[in-house]
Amino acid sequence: MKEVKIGFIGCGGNANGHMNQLSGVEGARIVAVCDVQPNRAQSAAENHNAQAYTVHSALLERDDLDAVYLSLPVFAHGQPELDVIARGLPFFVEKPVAINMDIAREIEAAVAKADLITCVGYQLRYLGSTRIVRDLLQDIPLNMVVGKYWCGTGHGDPGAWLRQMNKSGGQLVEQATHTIDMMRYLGGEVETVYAMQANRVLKDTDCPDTNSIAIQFTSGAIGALTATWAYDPGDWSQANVLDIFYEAQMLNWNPARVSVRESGEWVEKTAPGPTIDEIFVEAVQSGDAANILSPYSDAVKTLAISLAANRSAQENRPVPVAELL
């Protein structure tokens, strides 16, 4: 088996939970680490035997790396990905992949021209779940799909970066991407939006607080997503849930399991599933990426509808996703 060398753009919490998940996985090794605080950079390299960098353009000039892994905030997104292009790696990037659709459309189009293999950290499509949730509803038309992601991550340090609507693009870009993916993987695309948006709690900041929006899907079906990150920060029940209409029945799923009535009875079922580091490694090893249910071009799509839902609620209008694509 190919041992594949990793390097790591970007060491803060995201990023060394996968480098935890690498560190099992054979055939892979973190080889090289970078970030701009230098105390993270070199702790990760102390962790994983890597070595540390503090300038991403310097960890590029090793001749050694197989693929590396952007974890940037979502402002930092455009040239570290186009110089890892540049240099002909395939990589694994957070979401979301841009804090607008002009630089990752830039991407976008860089990685379709070197037609190289990537991996958009939307791991909640790689859970077993979400496999029952798609064999469950294979081929059977979807009435309604209600999505919520309430959360207290808003109620943090005023200057972060996570409050600035420039740099995250507020709740609906950041955080509750991962629930509009997983309404776009488990209902199908999405073809207007209209959306609502509210600061209620959070007065120190100039994202939005609270977040109400009504999708139509291109199939017909409809739907509709409630986002907040001004609630208990204590309590992370109500993050990433959703319950999907069909025929006359419905289920409710979340990250841990499916929720669905048999004969009357509601039954939990749950699956074992890949970890999406796992699928990233063996489609460099193998140089396949059909296992890969997140590549970049399939993100954009997904950002495509958080900015929509953003340009709805500031221009009070529906929005069609395609005005963005």
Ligand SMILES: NC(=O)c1ccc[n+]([C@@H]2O[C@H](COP(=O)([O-])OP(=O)(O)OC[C@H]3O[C@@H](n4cnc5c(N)ncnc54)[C@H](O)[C@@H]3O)[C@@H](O)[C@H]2O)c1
Second form
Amino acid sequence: MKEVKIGFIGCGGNANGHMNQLSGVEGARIVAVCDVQPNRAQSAAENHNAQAYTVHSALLERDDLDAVYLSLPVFAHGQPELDVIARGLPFFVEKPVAINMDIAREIEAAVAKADLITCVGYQLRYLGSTRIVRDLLQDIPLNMVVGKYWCGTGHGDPGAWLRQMNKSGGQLVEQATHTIDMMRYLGGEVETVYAMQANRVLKDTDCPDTNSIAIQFTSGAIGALTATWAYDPGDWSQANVLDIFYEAQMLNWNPARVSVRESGEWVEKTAPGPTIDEIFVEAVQSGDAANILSPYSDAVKTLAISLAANRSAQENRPVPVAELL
Ligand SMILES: NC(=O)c1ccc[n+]([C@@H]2O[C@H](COP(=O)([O-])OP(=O)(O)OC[C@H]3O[C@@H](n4cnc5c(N)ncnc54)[C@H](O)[C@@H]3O)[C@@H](O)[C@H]2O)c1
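For comparison with the form predicted on its own, kindly provide the form predicted in complex with the ligand.
Everything in the complex follows now, all chains and molecules, and the chain you saw is the first one.
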């Protein structure tokens, strides 16, 4: 099996998770890691027997790389991706793909021109619970999709990039993007959003702490998303949950399982699924991206929905997603 030599740009919490996953993926080897914080690069390098860098362009000068992971704060996307693309390397990039559509579109165009394998970190698409819902709902018209992402991530250091609107885009862009992506993946494309936002708990940040969005799907189905990160920091049970209504039935999905009613009884179903890191490494090894469920161009559509919702709340009007695309 071909060895895939990987470089990392960004060595924060999320990147370390991928590095650990990759240690269990056959054929994957982390050879170089980069972070603008030298201690983070050094620590990741020691953990994975890799070389440390503090400037991504220096990492990209290596001639042995087969693929790159980018796990950066939302505001830092742009030049790193463009430099990876200029090197002709397949890349994995964490969601959300950018802080605004201009950056996302520039990278999307460069990826298309270079014809590269890309994979965006929407890992919920690969879960067994997700596959069960896709199989069940195939060809069945939906009437409503209701999502929620309630958690307590907004508590904490108000100076962190995550809690600054111009650095993260707020909860809808940075975090509830997972739920929005699952609403798209299981419910179809979104036509229009009409959002309201409030900031009544975490007043020390400029990000809304509470969001309510009415959604019109292209299919004619409707939906709603509620998201708050001002809730109990210790309770993740209400994050990334969907209720999907179809043919006088409903199912409840969360990452761990699907709950469906069969013969009048609620039944919980699970199934195994691959990790997103296995999928990406296999795609690079084989040169075949067929199993990648969220390539860059697809993830741009998810970003557009979050940004449309922020614009809708700011301008107090329904916003067609096409306005952003
Ligand atoms: N898919 C998921 O479930 C999931 C989970 C958590 C985080 N994420 C995403 O991962 C990304 C990173 O999140 P995090 O929590 O690890 O953040 P973090 O702040 O812990 O890590 C980001 C790292 O990038 C470094 N960095 C910034 N600019 C850089 C540059 N130009 N070159 C090299 N390094 C640079 C920072 O110093 C920092 O160490 C975000 O996009 C976040 O949304 C995804």
